[in-house]
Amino acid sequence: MHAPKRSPYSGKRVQLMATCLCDAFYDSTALATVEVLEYLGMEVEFPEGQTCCGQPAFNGGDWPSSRKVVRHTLEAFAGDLPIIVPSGSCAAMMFHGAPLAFEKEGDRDAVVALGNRTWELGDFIVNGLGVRSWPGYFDSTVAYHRSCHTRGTGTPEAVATLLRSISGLRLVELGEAEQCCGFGGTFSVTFPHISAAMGELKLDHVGLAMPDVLVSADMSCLMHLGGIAHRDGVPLKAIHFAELLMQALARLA
């Protein structure tokens, strides 16, 4: 999977795709994303009509329903501003999954254009804006989970670059870092036992790394791993990296 090649961004306005998970569970991540972007000088627009990226139906094989959702997204995010998403999974749906679903559809060019202006947050900060260091202080050992949907994109190294730059932060690697956490959206519903076993294996590696905090660019992974940890009585502090960025700034103040 590869994000489209895009030129660095020199404008000041962006659109925020908050995602279903932010809407339902992680409003703090959406707020942190806005704060991060505003700290970097961006004016953030929030299209009120936005709903879902269409990935659940796409992953479930119901491409006609997925295309309906994507067409709505086209309307909600009209214009040519960059679309910033605090989720590697939803961003990948926009620039990878949606064009696949529209291969034989008349709207494909518009869908491809939509994907070409969609950025995962970390990728946008580092590769879109050219920001390679983050101010602040975060005196903790941090493990970074690289989610499956960010493979082959600019996100994994972008987020790691920002984390490594923060004063006091000690970034530790996870064993079998490229392995999936097991969530996989509808996969976790269709194959719950396999999904849980994969999550438990991932948590075993997290435990061996002994971080104070687990971060990711995908809330779905954090929700899955956090749920398993809670069920098993395993202490786990897991936050989206945008929230860590803002906590680092607050600790500097």
The other form holds:
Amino acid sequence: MHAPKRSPYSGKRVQLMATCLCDAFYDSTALATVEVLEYLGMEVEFPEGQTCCGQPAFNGGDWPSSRKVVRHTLEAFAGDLPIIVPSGSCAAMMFHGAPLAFEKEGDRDAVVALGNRTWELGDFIVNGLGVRSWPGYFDSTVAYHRSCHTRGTGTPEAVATLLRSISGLRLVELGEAEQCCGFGGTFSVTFPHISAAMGELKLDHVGLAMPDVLVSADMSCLMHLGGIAHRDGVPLKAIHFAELLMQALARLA
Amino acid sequence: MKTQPIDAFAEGMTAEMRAAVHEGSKIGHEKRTKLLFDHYANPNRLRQLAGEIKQHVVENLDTYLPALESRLVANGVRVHWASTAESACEAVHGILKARGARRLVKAKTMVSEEIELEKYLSDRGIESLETDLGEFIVQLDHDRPSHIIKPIMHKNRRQIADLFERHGLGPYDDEPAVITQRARQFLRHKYLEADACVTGANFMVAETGRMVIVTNEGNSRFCLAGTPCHIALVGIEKIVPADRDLGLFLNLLARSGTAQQLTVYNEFILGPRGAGQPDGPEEVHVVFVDNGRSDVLASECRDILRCIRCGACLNVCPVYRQASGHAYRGPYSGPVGAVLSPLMLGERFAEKADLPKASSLCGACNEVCPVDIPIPDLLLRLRDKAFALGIRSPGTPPMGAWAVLASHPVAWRAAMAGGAILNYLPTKLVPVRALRAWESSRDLPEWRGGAFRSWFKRHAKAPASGPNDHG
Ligand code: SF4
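Starting from the form predicted on its own shown above, please give the structure in the form predicted together with the partner chain.
Entire complex below, previous chain first.
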């Protein structure tokens, strides 16, 4: 994974990339992202023209379609402000996937520059803003699913650092943590059997760790796991870590 | 709906086989990780260094190969070049025929699986016997290896004990020690009856012409000690520049492949038995096999030629764990096979264009690879290649309509608000057909299209509630 090396951010304004998943299903995650950033003193802009990062077509092999969407994203996020996205997967698409898809394109430099501005939320809070502890209170056992597209980036360590710092919160590890939840975008559609079996394995480990809440930096993983759990009739409380941060703040003594 | 062949294979596997593959690969991965991280502060640095060395070799094969050849010749080794599987088999057959050899012992070599040497020789009246325990079991059962390091990953010891009983190797006993002992007894005198041996090679040193073969059972050593003629089948990418590099590579190979600090037997071979040396083959042949590798070299995925065949990417791969090596329809399976196999087919790429699709792109393979191959990137490039060639892929939804919507914000917002975009999101990725596949084992969350956008508008208009600055 190519994750850009960047210096801390000292400005005040950021752009939010809400992701198509939050646009469609998880407004609560996008909302929490805004509130968390505002709590940290950021002014959040939401470029209205944004749609999707282009990853579905990229992973599916239709790179021309993907490039079309990335070029649109390039326009939608004009400027040079940091772009904050509550998804490790969409962030990785911007700084790793898109430059790969643009290897032979004349506008690759612009795409690389876009990627260099794009931060996954947890990575931005800890490595961009230098925040290493989170106030508030969260009296629960929490398991953190390290979503695959955050491998090799600052996100896993950043999110774990924030979670560990919250008073009352007990962080538990999941077994076989390196194993993918089985979502994988198009993969879950084209390999329904293997994808579901991978999800069941992850849920078995969640069952063993018995957290009150499962969090992740990617709603796509949680949607996949939540969907399987629901189908199996197993209760699963799964939220984006930004929502947990908000809930901890709400209980700020 | 037509499903992907690998998914269909996984679905049809017996519970016994799935359990065997899952246990074997999980243990292999966990031991490997512990050993590397217990002994090195930063094993990733070692993987990167090894990757840089091998990438350098791959990019300079045109100078390394002739340099190696002249060292080998100077050392008294006879060198053969085979551009196809067929010509590699012919080369081996030619050597055997010249010596009047009829019986062959083989130490494990993936290249011989690749070129289907056993069948070629048996059609010509030459018997070849596998001496690696796993390969021996595979041969006895007329099966195929399902893992590049552990060929019988898919079998459990009860099945092996059964097999031995059926073949008269002793009454049923599934103790691993007994199984090993029986195979050993059977094989021991075969080495002495054989006229020649065939092995692979793990590394070929360009600087010295030294050939390195590693095994845990010592069977390669018996092969070399017991037969007068040694034939090594070597993929053209097996080179390391200098003897000095072996420290790094033998270390990483053993740790990544079998979670050992060093493989038990390491053979370093410079050439045939010299004057005054009591043992060793009087003839040593190296058959360099291309068989599609130069196609790989010419492609944008040449990084895969760094591979040292450790099997770590198979062990960690969640798809391999569910589907087994047999699902990949060839000797190379798992992540490395998904890149290598279709490319080695050259013009016939389409026959295995489904392999690079068999990945959630989770990146675990890259994280464990001792030569740091960016396997997910290579899988993606092959998907792009398949798409550009117009190869249809079962179940993959067309993305054209989605791309139009996603590059027209007004249409996108309308579709979001109306819920019409449901069919165009990565969750359920386009058409209804795909939606059904997604829903076959999951339930969808509630549709809230546009909700965040309206909230943000209200939020932005509201008088600043005084965002804090606790940062
Ligand atoms: S690709 Fe890497 S991890 Fe996989 S077998 Fe080759 S060297 Fe080992």
